[in-house]
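In structure tokens, one chain follows: the form predicted on its own.
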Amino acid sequence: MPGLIGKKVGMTSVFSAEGKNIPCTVLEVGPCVVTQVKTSEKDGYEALQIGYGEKKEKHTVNALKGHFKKAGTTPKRVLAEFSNYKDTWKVGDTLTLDIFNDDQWIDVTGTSKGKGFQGVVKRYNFRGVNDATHGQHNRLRAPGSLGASSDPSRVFKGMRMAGRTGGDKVKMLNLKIIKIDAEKNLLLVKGSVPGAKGSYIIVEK
């Protein structure tokens, strides 16, 4: 079964039947258009390509213009492929929230917020030296020793150091669907979803 592409709207909270306040993320998901059906004979693998979001034709490259024209749809902003789909979909078909049900568990993939250049305390949750013993002066948030000295006289790859943080592809597993508003293409899921408001996400069963 394929997934859908959408946007993160923001966060809210709803009350359950037991009176518990459940934090939820609001997602605007679909409608998505099938732009290509890839087969093993022609493409070497089977996948379903769908598009989401309108894009101006003047901002679309000519190769994609022909691709969307062949599919009989307007230029789309985001494309994604899904494998292991059971239903028979054709080019030009529209996928909506009807493929999901209430009380279903889904996976959501998004791009985490970019936080710029950060130190090791924020980036890797280093403890730092709060008690500042043994002559510690002004190195409370420093990473400490980076490795050996004369042999091998270098810093090993993968050493956790300061650097650009965030902006990574993150997949949240097993989020529960709380409510579906098919008319407004809104999906409420329990918990948080990576990314800023308005960022694109991919929802999979």
The other form holds:
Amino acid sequence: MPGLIGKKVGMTSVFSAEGKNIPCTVLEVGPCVVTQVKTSEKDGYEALQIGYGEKKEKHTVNALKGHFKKAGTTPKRVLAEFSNYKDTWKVGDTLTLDIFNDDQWIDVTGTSKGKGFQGVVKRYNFRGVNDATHGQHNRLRAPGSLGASSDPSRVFKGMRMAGRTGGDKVKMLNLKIIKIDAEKNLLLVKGSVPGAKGSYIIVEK
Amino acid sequence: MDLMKYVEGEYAIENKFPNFKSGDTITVHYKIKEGNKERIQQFKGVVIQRRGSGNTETFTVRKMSGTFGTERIFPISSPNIDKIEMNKQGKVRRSRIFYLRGLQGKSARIKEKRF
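Next, give the form predicted together with the partner chain, keeping in mind that what was shown is the form predicted on its own.
Let's see the whole complex now, leading with the same chain.
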């Protein structure tokens, strides 16, 4: 779907016309530069590659330097591909929030905050042991049984256990657009968006 | 953070309320919607805290209804607040006077500010 790349700015709340308090996330989206147009003849599918966020030239590998030079822009930090834009765009064109002007709902993809190595209670919402007494000792947040014994004699793949939590790609579906400020490239959506302030996000129709 | 301030500024409502602090006794006139009708109700009590900043700032008012303590939290930028009346300016030493919750009667009084 058509989309743009942006940054999470922070959260606030806004009162609606009916006097209801709406929790909102502020996103700084675009302007993004078209860095490559993929066509079905050449690449096998149609898409638009766009870039966002400034990067220093000395931190850019030579291959990418040439890629950005072709598009006539400075090196960009994030690149992403989208398809099905309403208008046709050329390499070097700038996309702004205007593409969302007729929309009410959008999807936002981000990387959730990393939580480090966590147990199963936080990671998978296991209940732990409900009793602190009745013979329980040092196993309040334990995972419990991992499976049966001599048959199958192993732990099944995908068994939920402790480990690195967060830092995953998460997509929030159907967030309502509260306001579009094309001048300042700001987008106000209802609800929360994964990731920390300043982290990169992808906004899609 | 500047962008955050910009967005909040866009939605900011002009602050027409008196500058009250915790320890002050105020009357909050707030609008209540019943079906299609709108009427104004009052809530008079002591401010026990002001919390947050910008558009999301809230304040808590505590009043004694009979022997029961009642608390209400109001967002300061809520359009449902009609007006705020300052009744008494109290003299307290801290900005969050939660110790008031454990007090009753004579000991729950707050000294008035002298100018």
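Definition used throughout: the rigid core is the maximal C-alpha set that superposes within 1.5 Å between two forms. Residue numbers count along the first chain shown, from 1. Keep in mind it's a predicted model, so treat the numbers as computed, not measured.
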Angstrom shift of the Cα atom of D103 between the two forms (superposition on rigid core): 6.3
